[in-house]
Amino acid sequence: MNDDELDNPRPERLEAANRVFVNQAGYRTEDEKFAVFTFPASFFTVVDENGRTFFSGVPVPTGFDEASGEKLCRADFTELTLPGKYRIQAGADCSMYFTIGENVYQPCFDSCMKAFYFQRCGCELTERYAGMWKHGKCHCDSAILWENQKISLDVSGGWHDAGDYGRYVTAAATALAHLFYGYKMFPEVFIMQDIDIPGKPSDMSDVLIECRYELEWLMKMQRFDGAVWHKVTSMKHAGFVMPEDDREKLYVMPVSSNATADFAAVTALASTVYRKFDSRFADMLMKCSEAAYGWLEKYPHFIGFKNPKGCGTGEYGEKDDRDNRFWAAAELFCATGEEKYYSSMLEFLNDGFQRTALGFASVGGFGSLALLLNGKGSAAILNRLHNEFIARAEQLKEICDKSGWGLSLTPDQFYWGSNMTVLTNGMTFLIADHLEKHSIDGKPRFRKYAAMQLNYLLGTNVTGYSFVTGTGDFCVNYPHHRPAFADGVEECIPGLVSGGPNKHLEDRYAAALFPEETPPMKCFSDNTECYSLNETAIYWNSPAVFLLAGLMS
C-alpha cells in the first residue's frame, strides 16, 4: 500500500442518488434477502425490468445507525424465490437492479479470482488472457541486495501487492493462506471454476495454477540460510505508469522474523495442497519451509522490519512475531507430524495473540485453522480453539444484530482497509459453521451473517457502491491502482476489491473531502487520488474469494 499522488487524477463518478440499498450482484433463491432504506416508508414492492410487481411488503424500522448516521428501515423479501432480474421500489425511490438465482455469485467469484492474474509481475499479460487490460513484461531486471549492494538477485515473478508495484512476503503469505483454506474447505466450487488463465489444461484447479505463480516468486525470496527477505520494491513508488514503464531500481530489503515465519507457514501449507498434483514441487516447498523454521529456531527473538532511510514503499511492519511463529509451527506439525513442531506450537499457544485472527498483521487464526481442519493436537487444545472460533462468531453476530445493515463492524472499526475486516469476519462466520457441521441439528447458524458481509461489500451500504470493480451497475471504477489508471481504458480491470470507508482519512485528498463530523461509513470516495479509501490489495481480494466460495458451496 502506498501514498503517492497523481498529477492528473481522473474525476470521481457521481455518488449514488438512490436511498434504497441492495446487493447488486443479487441473492441466491433460498437465502435471506433484504434491502435497506435511509428514509421512512410505509410500503415497498419488488418489480422486474418491465415494472411488473412480484412481491410487496412493509419495511421495518431498525433505528438510528451510528456508523452511517442514518435512521434505517429494512425491507425483507426473502419469500421471493423466483429467478429473475428485479429492483426495489418505495415511493419515488428505487434500488439498483439485482438478480435472484442460484449462480448469482459466480461472475463476482470469477473476477475476484482472476484479479490475481492481472496482478502478475515479471511476465506479459497477453490479449488472449487479459483482453483490453493487456500489458508488457515488467520488473525482470535483477534486484540489488540492500545489505550488500554489490550483489544482484533474480526475484522476478509473483503478484504486485496492491495499487503499487511492490511485492511483500507477509502480504503474499496471507493472501495465499486465504486462497488455500478456501480451496481446502470448499473444493467443489474451485474445481468447477474456469477463469481463463495460462497453464491449462492441468489437473490442478485454476486457483492452484495461479497460486503456484506466486509461490515460485516467494521461494526466490529465501536466503541461503533459510531466512526470508521482507520485500522487494524500488526506493519510492513508481509514478502512475504501466508496469513495463516502471524502470526504477529494485532492492531486496532485509530479512524479518515475521516474513520468515509466514513463509515457513504458507510453504508448509502449500506442500500439503500440491502433494497430489506435483510431488516434486511439494517436496521443494517443504524443504524451503523446514529451512525457514530452522532459521527461526536459531534466532528465537523478534527481528522486525523498518524501512531503511530513503525508502518510502510499504513497510508492513509488526510489533512482534508470536502469532507468526505459532502459525509456522502449527502448519509444519500438520504437514509432518513431527513432535518438535508440536512442542514449539504449544510454547506459543498461550502468548496472548488473537487465535482467530485472519488478517495480514495478525495471523494466529491460520494456525488454529490448520490444527482444527487436520484434527491435530490434543482434544483439549482442539476443543479450546473450536470454542474460540465459535465465541468470536457469536460476538460478531451480536454486532450484526444491532446493525440495520447487518454489518459486523463497530463505528470505530472503519480504518484503512476496513473491507478486509468485513471479509475476514465473513470468513469467521463460515469457519464457525464448518466447525459446527456435526452439531445436533446440522443447520448452519452463521451463514446468513456471512452473506450479510457480502451484501455490504456489494452495495448494501450507505455509499451505495459495490466495492468490487465490475460488479454491479454502481461499482467502484477509479481505484488507487497504477495499471487501472495508466492503461487508458475507461472500464476498470474487473474483480479488484477496494479498501473501503476509512474514518481516519490518511491522505490529504480524502481529508479535504469529508468534514470531521462525517459518519465513518460515509468516508469513502471512488477517487484514484484517495489511496487511504480506494486502494486495492491482494489480501483484500483473497478473503473475498474465500467468502464467495463458501457462500456458493
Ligand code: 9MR
Given for the second form:
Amino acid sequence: MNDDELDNPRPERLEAANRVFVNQAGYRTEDEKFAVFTFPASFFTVVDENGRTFFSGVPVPTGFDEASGEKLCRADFTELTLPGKYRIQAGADCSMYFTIGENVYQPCFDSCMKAFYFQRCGCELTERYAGMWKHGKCHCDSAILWENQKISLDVSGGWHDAGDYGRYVTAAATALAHLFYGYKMFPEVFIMQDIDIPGKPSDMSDVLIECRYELEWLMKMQRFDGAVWHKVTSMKHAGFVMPEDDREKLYVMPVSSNATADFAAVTALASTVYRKFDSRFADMLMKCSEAAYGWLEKYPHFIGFKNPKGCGTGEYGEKDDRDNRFWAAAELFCATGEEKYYSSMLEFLNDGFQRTALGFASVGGFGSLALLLNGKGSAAILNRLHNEFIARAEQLKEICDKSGWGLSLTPDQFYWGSNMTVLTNGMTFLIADHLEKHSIDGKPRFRKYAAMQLNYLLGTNVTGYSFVTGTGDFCVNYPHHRPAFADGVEECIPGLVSGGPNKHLEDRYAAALFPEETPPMKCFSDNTECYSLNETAIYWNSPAVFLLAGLMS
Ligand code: 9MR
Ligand code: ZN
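Right, the form predicted alone is done, so what does the form predicted in complex with this ligand look like?
Up next: the whole complex, starting with the chain shown before.
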C-alpha cells in the first residue's frame, strides 16, 4: 500500500508456459468438468502421471473472449469420474495436474478458513499452530482516540484486514457475515472441519472459535453511546515488517453510520449463532447490537467516513447507509421478533440499493438473506426477495453461458478485488439453489455455475494461476502481504485469496507492467509490489470459504 517500503522485492515467478487451463484443486467425481484452451485443437486426452490415457475427446470452440483477449476452446471431460491424478494433453500442450475425487476441495477449504487464524492480531502465533509462519504478539499498545488525543483505548485483537495491519469495522462485519451465513447454510461441512487452532476441544465448530476472536475485538470498537468507530490503524501503512515490529502509533478513527449499522447487524446475527453454545456471550452481543441500533435511531442521517488529513490507510468510504441500516434492522428483527425493527426494515427496503449484494460496500443481500433464511416477514416481501435472488442468479448464469471460462464477470468488471465479485457471484448461485430447494423438484439449477466460479479462482483463467496461496502447483506465492514477505519463508502462508486481475492497474508497479491495451483478465501479476492486483483481504477469503463449503455439502 505504500510506495516506499520494498527495498528488495522478490522476483516474479516464471509465467506458466501453459495454454491449457484447469481447476488445479480438481473436480468432484459427479461435477461437470472442462478445461479451457487458448488455441485451436482437434483432439485432447486426459492422462495420469504415467501417461496412461483415461479419456479422450474433441474440444469445442467457444469463440473470442473479450475479457481474456483470446479465442477459446472447451474440452469437456465430465464423463471421467474415476478418482485419480490427471492432466489434460492437447498436441504439445498440457495442463497442470489436478485430482478427480470426492474430497478434492477439503484442503483448500481448510486452508482458506485457517487463513483467518494467520490474520490474528494482538496475540502470538505460536509454532504449535502456525508452524514456520509463527510471529510475535502484535499491536497491543493502546490506541489514541483521534478526536481527543488525551484518551487512549484498548482495541487489541481481531484480524489484520489484509496485507496491511489495519483493522476496519465494515470489512470485518462483511467477512463475518460470509462466514456465519456459510455456517448457517452448510453446517455439516463446518461441523466436520478441523483447522488446528487454539481453543479446542470445544462444542463449537472451528469457524465459530475463529470468528469469536474477531467479535471480541469488534465489541471493543463500540463507543459508550452505542456508536462504532470506523477503524483502528496507524496514519500510514507500516513498512514490510513483521506485525510485532510495526511500532507505528495506532489511532481509533471517528465513528460512521456504516460501521455502526454493520456492527449492529453482525452482532445480532452472531448472537443467534452462538446462543446455543454460550448464552452469556450471545446476550452480550445482543446488548451491543441494540445499543448500536439505538444510536442509529437517534442519528437517522448518513454519517460517512473520510480519512482525516494525513491518514493514508484504507478508507472504506461509502456514499450512503441505506443498505447498512436495512441489514441491521433485518437482523435485529430476526433475532428479536420486535415490531419496531420490522417497520424500519420496511422503511429502508425500497431505498434503491441492491438487495442481493454481498460485498463490503454493499451489504443489502445479507439483510435479505436474514429474512429469507428465517422465513420472517410478510409473504409478499419474502416472495419478492426470493425472486430477486433467483433473477440475479439467472442474470449471472447468462453471463457465464457467454463466457468460454464460465465466468460471471463482464469484461468491465475487472476492478480492484475482482475475485471478490467472482466469489460472491458464486455465493449467489448457491443461495438461489438453496432458496429453490423447497419449491422445485430435481437437481439444483445453479450449482454448476457456482463451481465454475471456483474453477476460475483455482486456475481456469487466462493467467493460469490458482489465486489461492498453496493450492495447486501453479499458485500465487508472492501476495502483497506484510508477514508473508517479512517472515523470510519462501513458501507463502497458505489459504490466502489474492484480489485478482484489475484492469485499472492502480499501483505504479502494475501500471508499468502492462500496456494500455492489455485485456482485463491478463492484468495480473504475482508480485508483492502490486497491491492493486495481488493483495489479500479477509473479505476475499470469506466468500471463498462459503463457496467451498457449499460445493462440498
Ligand atoms: O478492497 C478495496 C478495494 O475495493 C478498493 O478499490 C481499494 C482502494 O480503496 O481498497 C481495497 O481495500 C483495501 C483497504 O483499503 C485497506 N486494506 C487492504 C484492502 C485490500 O486491498
Ligand atoms: Zn497485529
